[in-house]
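One chain comes next, on its own, written out as structure tokens in the form predicted on its own.
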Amino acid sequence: MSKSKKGFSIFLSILYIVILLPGCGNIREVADLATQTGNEINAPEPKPENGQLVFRLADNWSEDYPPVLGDKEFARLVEERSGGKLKIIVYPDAVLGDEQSVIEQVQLGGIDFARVNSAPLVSVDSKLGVLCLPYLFRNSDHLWNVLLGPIGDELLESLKPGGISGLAYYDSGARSFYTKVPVNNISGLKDLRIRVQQSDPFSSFIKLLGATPVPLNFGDVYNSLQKDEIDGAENNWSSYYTTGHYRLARYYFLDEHTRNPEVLLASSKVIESLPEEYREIITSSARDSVEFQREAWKTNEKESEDMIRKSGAIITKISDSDKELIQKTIAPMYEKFDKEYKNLIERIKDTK
């Protein structure tokens, strides 16, 4: 994409963004509108090379955490099976955007790939919210079992209507609790303030539960939980660690009740432009790049616990006891999703 047409893209990224939310209403506003969907009015330009086709991926992750290493391993052999043809740039740190913006920009054209959370995709299809229903997944091998199989192809390709060509799933391990104050139990989290993603499903478990959801972008957690304006949130092992959640929110009530995993994105007006050779050749490197980001995952992911736990972090696992009751309370969340989506659920649950 030329440098003309692709600034053309962001402009009107920023302005179908400003279209869309409310509260915008003054210069300074929509300036720090553009400023929070990327820094794209500062974010360098890739300058292609050699008759190099030069893209985009926007991550919200540090350089070494585990998706972002999955997005360089897919930049990597994108690059190597090209013969250099091809080259990806991987923008962490959120250097493009958050996640939603993200999205919408993808979706534009404007950034032409992304690793994100399958949660905030639920703005593109309802469907992908599926995958947020807590204590669907028994193990991370029943989750994997469904993502590489026809229903996990089935939802990648859910996207495309959106304007979105989902390429492949990364690991983002299982989510519990923590919390400012002690939680020894699941009415422990009854009127308490805990962070969500911004998708609909994670907001009416957390409701269930009888706590009270606050959407938030996860850049603005740790202030929040500085400034006492929520009282926990819920991630995994490597994100609570990461993110230093562990110092300000000590308590860990180890549940795991969500396991919705990364995605990596392809603008669809991207993929589209491009010869088969080279859709191909995206597509094989997306898939391929799978088991080195879960590998890196793992490791990840035992580093992050084991330094909790030496840091004093209180951790407490939920009971069997809880979790069926837990199971109980969220019942009117799954009958909501099985007015549309029974069969899909069935599907899942019957996956071995």
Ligand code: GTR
Second form
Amino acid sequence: MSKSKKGFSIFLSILYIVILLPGCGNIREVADLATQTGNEINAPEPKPENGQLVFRLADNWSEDYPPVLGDKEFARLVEERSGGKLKIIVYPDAVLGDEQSVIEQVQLGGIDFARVNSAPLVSVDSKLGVLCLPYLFRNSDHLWNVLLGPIGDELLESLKPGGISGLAYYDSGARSFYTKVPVNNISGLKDLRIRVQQSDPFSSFIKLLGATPVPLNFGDVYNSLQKDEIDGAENNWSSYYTTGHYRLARYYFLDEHTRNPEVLLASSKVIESLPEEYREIITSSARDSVEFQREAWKTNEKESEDMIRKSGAIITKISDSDKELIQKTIAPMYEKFDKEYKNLIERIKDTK
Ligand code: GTR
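Hand over the structure of the form predicted in complex with this ligand; the form predicted on its own is what we had up.
Complete assembly follows, chain above in first position.
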């Protein structure tokens, strides 16, 4: 990225902060997330002090967004439990790169820790794609019973051969479609260009609905909506609000198709270089930060929904018959997955 473009991105971010922050209740709208495009702003290297081990944790969200609050709680616990010997510095706003490149850097050991969404993790192991199967999880309780049980552990474990230690899951609510044109039912999505995460299951899903998937970095979505390069995207209440996408795509089709959670990761190279005692601190701190993040999520999700409703966005809840139609339409995704990972879907369905 050229210096002038980078300067312009920073200028835009500052402009948004100055103009939009006042009057925004407790939660912050970050609008175009200009820094999220993987246009790294030279992040300072951590400086170890007094023999302390210092690590970097990458996140593509802004300072007070719930996953980043979870990261910080994790970092706080690690520092406290190690008596200050381990320090994790959280780098928000994608300053260390977009999600896909952060995942690759974690695999190589260039970044020590990261919080990313589970959808792009299918590039490490396609088994994670089970978390992106529309309507597999009946509700949030069902998802969390799976994530906090043996299947959740098994999925984290499957990242190991890819050089990643999966530490914990964070909440990310349910994703729904939002568009610039009215969509009242599932056939309204036909032929629309819908931005998707860089993740095969999402592209397959959109194609089966008769729409065109447009894989884009998260940070590019705002500009693409603005330039009419896409007709819509899909995400949870908090993302829809915080990114400011709700100002450009006014129709939220509340279909809650997936609940793909966030994942806290470590580079296996980093973890394996540490003594057992430190590994244990990292593992337990990650798990113990989950409750805190889930609480922060609940509050933010509710506040975001309120702000969106107040803004006059048009919200249409999916009908039961449309839900059934989607379930029938996506049967090939389930079949493909079932062939590869026998019983996994059944075991998830059987989980209370
Ligand atoms: C959000 C998630 C981000 C990113 C984004 C996306 O819900 O928190 O990490 O994955 O979705 O759609 O790209």
